[in-house]
Structures are given as structure tokens and as C-alpha cells.
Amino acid sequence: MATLYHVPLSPFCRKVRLSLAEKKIEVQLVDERYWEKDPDFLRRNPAGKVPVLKIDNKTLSESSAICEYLEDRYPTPSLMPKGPGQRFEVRRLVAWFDDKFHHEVTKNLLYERVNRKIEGSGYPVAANVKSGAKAIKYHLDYMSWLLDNRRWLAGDSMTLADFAAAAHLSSLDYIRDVDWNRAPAVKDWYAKIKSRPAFRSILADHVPGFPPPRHYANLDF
């Protein structure tokens, strides 16, 4: 069985969890307090970041590299299209959410509201929270535009791009920071993706001190 060292609300860990579950790869989840810089964990990943996946007698780090390894090693069901242009679009959107969305939204909302308390690093910085709350509106509008022209974010089939986006939004939905009424198309997309069996463990997450809203695990909101 594979082992994933993770943090429950980390969108990068959730992206890997979704890929593993969609491909029906059994995995043991191990909560990792990476901010404590445990020597054993640093030996697994000197970068000191989660996720870290142990599989096939290998120790893998960096979420996008892990997901691409899983795609190459376990190609069915496929989460990447075949054409080079389509594959580029998937990778572009994965980078969009893991870089731009992460820095403009996730860090300013999730990390301020949750990570600071868990890590004992102080109180939320109000200016950062305000910036994140403003930025998420822009990103929801961009996702709405994509979904007005496509069945899924990157095209006609569900891909890693959808998992990357859903990983971030599910973490933010856990702390009530997504205004679903602003983007009905995104809400419909999210309802569709979170109804998949691969999403079950994500919806079962519970972080002590941070109870999720009632709608969080409700497939119909």
C-alpha cells in the first residue's frame, strides 16, 4: 500500500489524494506537521514540504510531479488528454491554480485563517485576508468564463486541471470562503466533481477546532 504524508486541508495534498483515489490506488494517510521540521520527514523531503508519497519503492515529492508520475505509471483512468495542445492546457491550468490562485487566494485566506492557528504563528493579517477575499472573485469569474465554453475546465473531459482547482476550492469551502452564488457555473461544476467517489475522503476530513459548514459534504449543497 502507498503512504501519503499530508496535511488534510493542503490543496497540494488534496490534488494527489484525488488522483490516487480516481485511479483506485490504496493509500495510507499520515498527518505530517511539516512546520516542526522533524528530521525523519526532512530525510523524506529535504524541501520540508508536503505532500510526500511513498509508492513503488520510491519516495516522491512535489504535487504536480507526483500526479504526472501516477499518470505515467497508472494510466487508467487517464487524467491527461492525448493531444499536445490539450495537455499543454491542462498543465497551464494546473500551474494557474497551484501558483497564481495559491498566492493570491489560498495563502491569504486558508493560511491566514487556519495555518497560523495550527502552527502557532500568530493571528490572521487582516490586509491579507481582505486581499484574498477580493482576489477569489476574479478567479471565480475566470472559471465561469472557462466553463461557459467547455464541459470541464480544460476541455471536454475531466483532467488534472479540474482536480487542481477542486483541491483549492474544497479547502476554501471548508472554511466558508467561497461565494458559490457568484458563480453558478462553477457551483454546478464543483457539485459534479465532488459527487465522484474519489472525493469521498476529502469530504470526510475534519480538522480539530475548525468544523466545516453543513453544506461542505452535501453533494447538492
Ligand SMILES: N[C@@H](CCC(=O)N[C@@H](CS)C(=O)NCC(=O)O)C(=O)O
Given for the second form:
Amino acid sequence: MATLYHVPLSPFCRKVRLSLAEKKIEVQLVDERYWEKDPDFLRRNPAGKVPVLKIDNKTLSESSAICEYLEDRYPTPSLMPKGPGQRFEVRRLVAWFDDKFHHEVTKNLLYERVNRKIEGSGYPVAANVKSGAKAIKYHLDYMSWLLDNRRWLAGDSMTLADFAAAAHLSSLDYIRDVDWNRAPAVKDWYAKIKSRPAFRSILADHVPGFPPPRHYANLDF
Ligand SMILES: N[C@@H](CCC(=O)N[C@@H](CS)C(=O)NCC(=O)O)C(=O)O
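Go ahead and give the structure of the form predicted in complex with the ligand, now that the form predicted on its own is out.
Full complex below, order starting with the chain above.
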């Protein structure tokens, strides 16, 4: 069986968990306190970051490289379209969420409110939280604009782009930082993706000291 070293609210780990679950690959989850820099962990990934996936006698890191490995090795069901233009769009959007959204929103909200407390690195910096709360509005509006023209974020089918976005938004929803009323199209998209069996384990997450809101695991909101 595969083993994923992760932290429950990490969007990068969640993206990999969603890919594994959608492809029905059984996985054992191991909580990794990456900030403690355990030598065994650093041997598995010298970059010192989660996720790390052990599968097929390999130790893999970097969430997008992992997801593309899974796509190549376990192609069904596919989370990547076939055409070069569509594949480009999926990769562009995965980078949008894992780079831009992560820096502007996830770091400023999730890492300030949750990671600082768990890692013992002080109180949230109010200016960062304010900046994240402002930036998420722009991102929700951008997603709404995409979803006005498409069924899924990158086109007609569900892809890794949807999992990247849902991974970030689900972690932020866990701490009540998503104003779903601002973006009905995004809310509908999230309700659709959240009701997939692949999402179950993510909706069952409980981080001690941070109880999720009631709607977090509610499939109809
Ligand atoms: N580009 C990496 C980013 C992973 C990442 O930043 N993970 C965070 C947890 S959400 C981490 O392990 N941070 C530890 C560090 O940066 O030292 C990926 O996609 O896997």
C-alpha cells in the first residue's frame, strides 16, 4: 500500500490525496510534523516539505510532479485532458493556485491562523490576514469568470486544476475564510466536487484545537 507523509490542512497534500482517491489507490496517511525537521523525513525529502509519497518502491516529492506521476502510472480515470492546448490550461491553472493563490491567500490566512499556532511560531500578523482576506475576493471573482464559460475550471472535464483549487479552498473553508455568497458559480462548482467520494477523507479531517464549521462537511452547504 502507498504511504503519504502529510499534514491534514496542507493544500499540496490535499491535492495528492484527491488524485489518489479519485484513482482509487489505497493510501496510508502519516502525519508529518515537517517543522521539527526529523532526520528520517529530511532523508525522504531533502527539501523538508510535505507531501512525500511512497509508492511503487519510490519516494516522491513535489505535489505536481507526484500528480503527474500518478497520471502516467495510473491513467484511469484521467485527470488530464488529451490535447496540448487543454493540457497547457490545466498546468497553467495548477500553477495559478499553487503559486499565486498560495502566496496571496493561503499563506496569509491558513498559515497565519493555523500553522503559526501548531508550529509555535507566534500570533497571526494582522496585516497579513487582512491582505489574504482582500486577495481571496479577487481570486473568487476570477474563478467565477472562468466558470461562467466552462463546466470545470480548465474546460469540459474535471482535471488536476479542479483538485488544486479545491485543495486550497477546502483548507480555507475549514477555517471559515471563504465567502461562498460572493461567488455562486464557485459555490456550485465546489458543491459538485465536494460531493465526490474522493473528497470524503478530506471532509473527515479534524485538526485538534481547530474545529471545522458545521457546513464544512455538509454536502449541500
Ligand atoms: N512546491 C511544493 C510545496 C509544498 C509545501 O510548501 N508544503 C508545505 C506545507 S503546506 C511545507 O512542507 N512547508 C515546509 C517548508 O517550506 O519548509 C509542492 O507542491 O509539494
